[in-house]
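This document starts with one chain, in the form predicted on its own, laid out as structure tokens.
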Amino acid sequence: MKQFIIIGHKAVTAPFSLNDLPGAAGRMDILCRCVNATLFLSHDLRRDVRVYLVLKGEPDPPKLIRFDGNEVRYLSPDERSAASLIKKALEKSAQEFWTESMPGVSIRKGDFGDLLSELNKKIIYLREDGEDIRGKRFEEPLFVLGDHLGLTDEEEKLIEGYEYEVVSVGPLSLHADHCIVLVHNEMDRQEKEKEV
């Protein structure tokens, strides 16, 4: 199982308009891209993949959703798509423990902490200045990337908290989205050489 934590800092945390998903929801649309990047294949789903995310935007932060490839149904590979999901999650009554809102998609109150004590793995940081992510083998990998805004200090304290590793795709900066595709090529290929 390949897991992927994104942060959106300003991602509201109530039912939110589709026609506006940068603006009034929070830059949503950055949290919607990193789900299509984690999950789609061209004609499939990636079924070894977990996504959550965390919200911390208004009215009623932090909240946790996540989206799992293996159970995931009615999401297609537009935002437009993902954001109808989060959307009905949020909808739901957030408690202390994931509750489903529709088939592979879940919802629970918390924050980045809490959910790293929940999975308590090794994680890899994705940061600018990391290591060359080239020719690194992960096992059941925890991987965790900022939006636009990157992670806070308090963040990144709470990452020093565990087993961790800081690793880079690339020498430029790259939107979140791009960053997890060029992770899944990356296994991807390391995937193929062992088959072969």
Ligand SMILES: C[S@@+](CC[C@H](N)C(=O)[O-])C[C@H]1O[C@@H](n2cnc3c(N)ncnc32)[C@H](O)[C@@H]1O
Given for the second form:
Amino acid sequence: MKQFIIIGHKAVTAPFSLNDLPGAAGRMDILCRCVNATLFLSHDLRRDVRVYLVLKGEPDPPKLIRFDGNEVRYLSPDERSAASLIKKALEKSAQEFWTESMPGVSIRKGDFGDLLSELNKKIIYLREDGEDIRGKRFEEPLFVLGDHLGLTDEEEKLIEGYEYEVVSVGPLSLHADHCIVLVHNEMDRQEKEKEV
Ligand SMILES: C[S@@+](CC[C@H](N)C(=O)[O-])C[C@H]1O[C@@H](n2cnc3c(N)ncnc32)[C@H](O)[C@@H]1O
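Alright, leaving the form predicted on its own aside, put up the form predicted in complex with the named molecule.
Okay, now the whole complex, with that chain kicking things off.
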């Protein structure tokens, strides 16, 4: 199982219009692209992947949304489709435990720290100035990425409470969803090598 967490500092925590994902929905477009990059292959889904979104925007933060590649249905590879599943999840009243809103999509109340403590795993924190990903091998990895704002000092402090590594996918600052594609590519190549 490969797991990804993406933090949406402005992403709204109540149902939103699908017509303004970057604006009124608080850069929900970034999170939707990350869901797609995390889960989609061409004409298939990555079944061994889970992606968690941390929504920290108004009016009722924080909330966590989980997409499970093995269970998810009714998701197509466009931003609006992922957004519509996130919106449906936000229509549920979030509890302290996971509640499924649609197959493979669940929501709960909670912040980044709650999620890290629930998963309780070594963290691979993706950051521009980290160690080069080339040659690294990951077992059941948990990756953390930021949105357009990166991670706050407080969020970095939370990561430091766990075993962690800071890893870079290259010398330039990229969009989070592009980083996810590169990370998958590294792991895909390693898995293919193991097979031969
Ligand atoms: C658009 S970037 C954030 C830029 C933000 N202005 C900052 O300074 O952190 C979004 C996220 O993608 C990831 N990221 C971007 N470029 C990366 C790179 N070269 N290596 C690893 N992660 C990267 C980081 O997790 C970052 O928080």
